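There is one chain below, alone, in structure tokens, taken in the form predicted on its own.
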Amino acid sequence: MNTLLKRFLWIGLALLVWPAWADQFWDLPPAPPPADFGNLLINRQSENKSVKPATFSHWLHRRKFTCRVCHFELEFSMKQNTTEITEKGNQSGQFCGSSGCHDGKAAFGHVAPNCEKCHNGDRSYSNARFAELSRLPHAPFGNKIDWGKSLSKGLITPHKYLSIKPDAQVTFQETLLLESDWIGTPPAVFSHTPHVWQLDCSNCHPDIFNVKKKTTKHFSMVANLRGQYCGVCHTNVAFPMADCARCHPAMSN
């Protein structure tokens, strides 16, 4: 068997088994239970003020609102515990307390009887409601829910804004082919279409990805897994990096 043929056979084998051993190869942390994926504790100042951290469930909210609503319109940072949220701000109609959110009308408000609904220090606080999502299409990783199919089939219809309408002219549809530096690893394919539907351009550019050609330095799989670039979302909220074929579709061939 010649060297070139051997190389192609090894590449083919690698693509077949990659998803199965990706976790071990990268030494990824153990996957949380599906109902815990995307849940986080907001603890920028809570414990310093003798209050339990506030719990937040992404899967509970993403059924009702796109990412843009919180991370653009309400100005929540993409990085956990870096937004200067205060209870005073919430009660005055900012952040979680904005009109259409936890304002006491659309959802429970910031008054004493409701405090423990958020400030309970328990990431799994809302997990009893996870069964409500059982009707949605299945996926192998993360919440075990295919949110993309759920949207395209109209099974969920999240609001795209509260008061600031998205720019109707933003219909950027370019698909990018991201070549890998590793021999045997097929390119990643990035489609702007589903991301533009969920996010505002400013959520990614320029802080996460520099839009100037060839000026995003150090973009690599290692950086992604450390929570940079795509890893800002695709480690703890959007489908995780263990789902290799979602970005590298040739791996599923």
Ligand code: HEC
The other form holds:
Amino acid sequence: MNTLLKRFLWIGLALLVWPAWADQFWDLPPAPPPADFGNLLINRQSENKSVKPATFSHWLHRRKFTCRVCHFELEFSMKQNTTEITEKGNQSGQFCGSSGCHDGKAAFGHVAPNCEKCHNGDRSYSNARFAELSRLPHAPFGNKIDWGKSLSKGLITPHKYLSIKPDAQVTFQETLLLESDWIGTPPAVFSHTPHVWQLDCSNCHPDIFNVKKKTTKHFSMVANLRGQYCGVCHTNVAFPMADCARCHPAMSN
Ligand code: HEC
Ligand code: HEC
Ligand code: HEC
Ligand code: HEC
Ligand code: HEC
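Taking the form predicted on its own as the starting point, write out the structure of the form predicted in complex with this ligand.
And the full complex, kicking off with our chain again.
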């Protein structure tokens, strides 16, 4: 189809669906207090087995370990309550109890007096320690911490692996301009470098994104806002969708 005609069709369609569509944009989830952002209660089995849900805080852990360590090496899934964590596994050196983690040496272990440090049902349990992060550079949303800058300035130095070293041969530093079909929308900029620093390629490829620009099916801003694609991380852990300008540099927040 001729480009001009295609553009006119897009404008028509945009005008038709704009009100419903715009609603989904402004209906962003309410922002939790910065210290609660990224905190989870894991309760796939706990209450069924008569213990309180286990508390987990991303900001507490990501200072010390990259996403890759937990979400690639230890195979925790990026969806709450979907990893089949068992206490037996924890106690025999898997999951939270992996060597270098809650093994009783690097951090408190899986023995009686410690049960309630995790099984307390309190999402905000660690928040008294949030002040430890007050010196990190600020950002407008999420934890209100600029995690990218904290890393690049060496203010935090998370371990990149426990026992499986990232393969130095497999690397990709390209910055992609992700243009939308909606005319008048400033493109989103996706830089591989800061992502690859923290994540394994397999955290994104091929399950979330195709390994070829503009070929991921159903990839759209609405889907992002529903927690798919970029929204897998940029909803509850990495800076959230409200930070339009961080992804679309030509937009203002
Ligand atoms: C470092 C954190 C941590 C500590 C310490 C810990 N747990 Fe857990 N435990 C977890 C997590 C996370 C899960 C998974 C929660 C779920 O899926 O509901 C879990 C799951 C469980 C479960 C449910 C699953 C199963 O295998 O039956 C029980 C029961 C349990 N823990 C008991 C205990 C007891 C008793 C202690 C102390 C001896 C303890 N836990 C110490 C983190 C911890
Ligand atoms: C110390 C381990 C650890 C680190 C480091 C870590 N995570 Fe997680 N993450 C978890 C666990 C455990 C869960 C819960 C899994 C479950 O319940 O099945 C989780 C869940 C998630 C979820 C799902 C949240 C939800 O609300 O459903 C996302 C998204 C996520 N992590 C992204 C990240 C990103 C991005 C990073 C790096 C900035 C990161 N994680 C670093 C352990 C970690
Ligand atoms: C945080 C998610 C994420 C991670 C991690 C990631 N990528 Fe990507 N990658 C993307 C996205 C998004 C695209 C564009 C997909 C689209 O437009 O349909 C892409 C595209 C690509 C492309 C195609 C580029 C082009 O111009 O067509 C290659 C090659 C690629 N990635 C390689 C890698 C490799 C190798 C790694 C690991 C070193 C990696 N990626 C890690 C998100 C990621
Ligand atoms: C698998 C998880 C994951 C996915 C998927 C993901 N990101 Fe990220 N992204 C991160 C993490 C972690 C950071 C570090 C900053 C933070 O945590 O707030 C980050 C940082 C960024 C930054 C800031 C870079 C900097 O220099 O500070 C931009 C921009 C960004 N992401 C855009 C995107 C876009 C666009 C997509 C979708 C194409 C996407 N991300 C998908 C995890 C992810
Ligand atoms: C984490 C990164 C990220 C954030 C934050 C973000 N966007 Fe997007 N946005 C994207 C990507 C990637 C696309 C391109 C999707 C595609 O290929 O169509 C996009 C596309 C769009 C589009 C074009 C429609 C479409 O589906 O292609 C609009 C309009 C838009 N964004 C508006 C916003 C607004 C408004 C905000 C803030 C409320 C925002 N975006 C925040 C990554 C982001």
